[in-house]
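Single chain ahead, written as structure tokens, the form predicted alone.
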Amino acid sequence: MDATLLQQKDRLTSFVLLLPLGFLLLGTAIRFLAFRYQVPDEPFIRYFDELCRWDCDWYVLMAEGGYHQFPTPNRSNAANWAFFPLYPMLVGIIAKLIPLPTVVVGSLVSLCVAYAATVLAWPLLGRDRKAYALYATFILSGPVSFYFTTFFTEVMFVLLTTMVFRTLGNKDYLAASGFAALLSATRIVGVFVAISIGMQALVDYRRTHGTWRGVVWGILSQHKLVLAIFVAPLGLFVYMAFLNYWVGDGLAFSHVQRAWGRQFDNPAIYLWRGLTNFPSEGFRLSPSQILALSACAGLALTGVLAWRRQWAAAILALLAIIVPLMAGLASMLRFMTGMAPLTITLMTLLARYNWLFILSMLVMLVGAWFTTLAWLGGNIALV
């Protein structure tokens, strides 16, 4: 029996390890044909530069150059305070003990990190097997995984938040505070997590306690839980006080979003100019409703997420949506794929049924084949 046991064990840990490792590299395969398709003519080795666009590009020179006094010649302006250390500075490190171009070493690191970050969501996914395979897909072969295997940091951002919510299902959260600290050094918006450890710790309270009586002073008296609640936004702190230091200006990563054109207002009409924002010919949708409706998708599973009663997960959803969207669309579709309580929820939602999963995984294939040609053109609706 013990044996038996053993051997089950075995072959589910081959699962978890082999399974996104397929996957990787039949991502690899249809991105790298996509490319030759798009550009025949191309060397293989700018296979890596053709797929590095828009915000990659920022990501290399940061890596090679780390952060300009003052804004970028040549670029409107703009300046590459806008975009978080963590990342590029991880990949600038490797760079220089590797003798590759730096767009080939941050998409070898995104790779790597993108498996990792797949493999250790299996307990989230609530160790469903077609769910699992289905988040495999999605972030290593999927529609977007271009944004997970190229030089973006919206992989280190799907890595970090996925440990974060292992550890606190854990009641682990120092450990927790530990991940969501790198977390708000990889995105603004990772701040977020110090409000989702404590719901979490006010979730957890009333699970082992069976009401809510002396929550107050049961919460402070968890030290460890209190240092968490500090520790977890200290990534963005440093960063601001480098900033002060480096530029005159601990808010600069704000600011500078005057560059792209950016302004605040108020989500819900960016949210109805985008949806009513229809193409002037042609039954295609405009990039605006691409845009709004993937927004409008990121707040149903952020439903989803409250009607499990997953609060943490949602609370840091709904924020991570609200917030950008409160200075436009722009990236959006980029935001709700990298959010991995929304993604992972989705699979979890398309493997209930065997029909549908088999569905979603062709859709997905192919899916990648058509999106990976439409970011080598530029859609705008990717960015």
The other form holds:
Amino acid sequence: MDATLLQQKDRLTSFVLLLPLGFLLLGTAIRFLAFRYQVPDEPFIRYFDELCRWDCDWYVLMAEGGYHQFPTPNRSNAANWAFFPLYPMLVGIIAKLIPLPTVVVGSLVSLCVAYAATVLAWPLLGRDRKAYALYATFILSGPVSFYFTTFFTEVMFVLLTTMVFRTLGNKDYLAASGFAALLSATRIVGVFVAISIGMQALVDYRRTHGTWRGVVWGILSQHKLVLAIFVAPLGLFVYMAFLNYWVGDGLAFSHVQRAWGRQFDNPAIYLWRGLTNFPSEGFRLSPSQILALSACAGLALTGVLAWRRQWAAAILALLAIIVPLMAGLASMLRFMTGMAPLTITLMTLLARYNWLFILSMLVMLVGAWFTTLAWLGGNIALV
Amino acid sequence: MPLSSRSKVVAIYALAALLAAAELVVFWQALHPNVSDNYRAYYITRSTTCLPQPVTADYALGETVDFTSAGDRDAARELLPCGWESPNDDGRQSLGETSRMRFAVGPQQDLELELVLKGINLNDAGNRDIRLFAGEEPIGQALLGPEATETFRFSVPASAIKDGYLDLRLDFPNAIETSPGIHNTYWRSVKLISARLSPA
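Form predicted together with its partner chain structure, per the form predicted alone context:
Let's see the whole complex now, leading with the same chain.
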């Protein structure tokens, strides 16, 4: 390799590694200034606590005290079995080693995971510098960057989803299933990535053989693929086995949803109710409308994935939208923005034209200020 | 295929089979939970909206318990296993289609229960229907108008007291769905203002 090529490669590596670092610092500055602006009387040290809201509080308690038994110690029906174990327990272990408050450790780990998730997404963004810059902005200093930089499981979900699709891109089903197993221990919808792996294997078979004939034997004769199919949902099954031992109910994570008033219904009905839930006054969107529009945007981007024939990602995205939607619109904005295949697709679209690229970046950076203020103000659409 | 490669392939298939079997066992266990009747009724069969939590039920016969925010909220909480909100100025709202109360009353004896309740006024839903049970025994029924506050008295037979405790259950067959599609664990019916048990 000649010197010029080496130099170009070095420059590219520096770009990929340093650009997210810049956005990480910028995003931290924006969020910190928003915190100072919103709660000027709070001491600086409260920054991490103030950004830790809603589910984040649950994760902190889980990292410190583990899972509830039944009856719960606080005599509440809403036990913490609904929250999947991987990320809170990982932070809990790290917090045992580092003498800092759990919320601080959780936030610092999230910053590291968010940085890694961004860098590792480089090939999935088509090695396009503009798409990569937008994605780095979105994850590290964008309007909902507080999801990825405080103690929420979204950031681990993004990292593991990214790794699944990177390894699937190399037809390494076994490695993909390893990440999928971790993903299925991070959020319930993570288990659907097992279907994505199966879908990718089918697509690869069709591409290689040019026909569907002999597909069943073709799949079953791939010993690593067969193993991958059973490794992928392992995280969920291990959690179920734990719940069975701990509370006597392996499906407690699902059953406990009742305590939050989650009612299973037709997702289209929830979507329609949300879209038509107009605010009583003014022209701003109601929280329900914002959540419903987030789901619609997710469905539209799933359509783009399908149009691009990225079937494995499309099936994951579709299931990860429809299944939570069956229990209502709650947290839909967070779920959509934490779906790497959707946000990666969006960034590739926004990077197509220079003017759109610049506008998108500006909107995201300015938006970060306002949404962080809304987050600190307890805006229900952001929950 | 060389023998070592073949054994590796066989080992991988065997591992896959082992994982599949383990996952089936976990799945089977999940379909057959080993839980208490209360847990099953609330979380699994959803046959009740009220999951009794452990309470001390500490109570002195003849004492009137104030369930509004002006009362001793910690002491009051120990009489309410489930189905009640946190206290407000005008009492604790019932949550769901059933609410429970528990009193440590000592040896079996006939009692008189006095309940002060206020009807919830939501969506022009009309009168609140309240069915009262001591243990599993029905002891009375009451109708309460929207926003109306009334004192109800019920006779509690000695046989309803088990192991020194009186368990009261209030069923609300026409509890109000506060918003369309909301789960019945969030439905409302009455506000509990005060309660008193005294020897009959």
